[in-house]
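Presented as structure tokens, the chain that follows is alone, the form predicted on its own.
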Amino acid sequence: MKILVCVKQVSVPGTYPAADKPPPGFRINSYDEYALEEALLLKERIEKTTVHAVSAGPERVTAVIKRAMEMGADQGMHIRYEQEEQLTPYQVATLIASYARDRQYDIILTGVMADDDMQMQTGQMIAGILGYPYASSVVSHEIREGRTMYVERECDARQRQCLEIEMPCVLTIQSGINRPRYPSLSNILRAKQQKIESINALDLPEARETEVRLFSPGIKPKGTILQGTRREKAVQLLEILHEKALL
């Protein structure tokens, strides 16, 4: 069995680029964290199983695939583009899927998001490139007769969907539903001595999507709190009515 895992550099909290400040600092994203622990456990119960780890990115982003292999990937694959902005889910997903199209990957796991962005799209996309199966928020999943994942994804209100989806598959990776390890002396080692395969992304899908404005929401205005008997917050309540013509 093949499996992909997608794991993305992002920066650290509260760093961030500014033309008179040090570059900021980066580390793997924590969700992918979950989904690599995922893989090297299925290679733990199914023999022959190798996990490859995966980042598109200018040069800077090798350091999370070491750390990726540190922690028990069997190889390393660096998408290298140059630029240093970052690029938009579907871009992502694009080249991720563009590199494991004829590579006959049996599962592709992403973390649920991304730290920096949050968006919940890049596996998604990935699927929907590669025609894939996919599901969501997976919190357990079990490999099943023939090439059959049982899956089930976690839902709003506390409930889970339970689905059977067929294989190759992408699965979104759920945080909490494991404790990612730490890298092991003889996985440093290793990783330190192993190449990282390198392939350029010559062409550069074109961005769906524009960022029209960041901005903070503005400060809520404070509730008030009433005091006092039931019938004395009744009494209250109906004032503040009166006074805002609600009543």
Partner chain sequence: MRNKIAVIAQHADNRIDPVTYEAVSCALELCAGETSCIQIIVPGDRVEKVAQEISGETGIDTIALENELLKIYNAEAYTSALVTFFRQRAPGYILIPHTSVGYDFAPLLAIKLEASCITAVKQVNGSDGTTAFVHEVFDGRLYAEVVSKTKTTVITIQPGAWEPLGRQPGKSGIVETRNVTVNPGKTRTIAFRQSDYQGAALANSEVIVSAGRGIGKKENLSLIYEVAKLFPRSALGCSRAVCDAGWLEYSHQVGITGSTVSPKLYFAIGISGAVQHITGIKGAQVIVAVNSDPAARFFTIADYCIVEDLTQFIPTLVEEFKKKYGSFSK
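What I would like now is the form predicted together with its partner chain, since the data block earlier showed the form predicted on its own; can you produce it?
All you get below is the one chain by itself.
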């Protein structure tokens, strides 16, 4: 079985409060760690399974491809372009789909959402472009007879959608489905010696929408900010709760 995992490099949480400053640090998108772990668990269960990790972006994103290899991905692919600005999910999906098209992946995994653009589109779009079925926000799955997967999607209000889809397919993985592993020493050493395959994305697909402005909504507290020392705040809070008959 061949599995492709899409990993995105995102800015480190907590370091991007300003719209006008470049982020000081990057990491692997949190949901993609769950996707990668799912692929590695399948590899452990099913013989002759290979896991490839792909990321699209400028040179710096090779760091997350390396990270994926250190976690256990067999190979890393970099779809390279120069621009620092984010591509839209449609553009990324087009690049990844054209990479994957003739490479016979049985399953393509993505995270349910990118921590930075929060669009929840890329996985579904990769499937749409390739004509594969998909399920988003997957919390459990199982390979059934033949080429069928049984999948459970997490839905609102604790509901689950149970479905069957044919392989090849795309699954977007929700957090909590597993505990992503840390890189092992042997994989770190292996990844050090391995090359990342690189493909230049010469013609970027044209974006269908453009971001015209990024701004801080500003934090406007709605209520009362308790003032004073820690102890004074504690006393005030108890008084407020008492007044409101909540204590």
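For clarity, every value in this text was computed on a predicted model and none was experimentally measured. Residue numbers count along the first chain shown, from 1. The term rigid core refers to the most C-alpha atoms you can superpose between the two forms while keeping them within 1.5 Å.
K.L.:
Using a superposition on the rigid core, decide whether the Cα position of residue 48 changes by 2 angstroms or more between the two forms.
P.N.:
Residue 48 C-alpha, core-superposed: shift of less than 2 Å.
K.L.:
Does residue 216 move appreciably between the two forms, meaning a CA displacement of 2 Å or more on the superposed rigid core?
P.N.:
Passes the 2 Å threshold, so yes.
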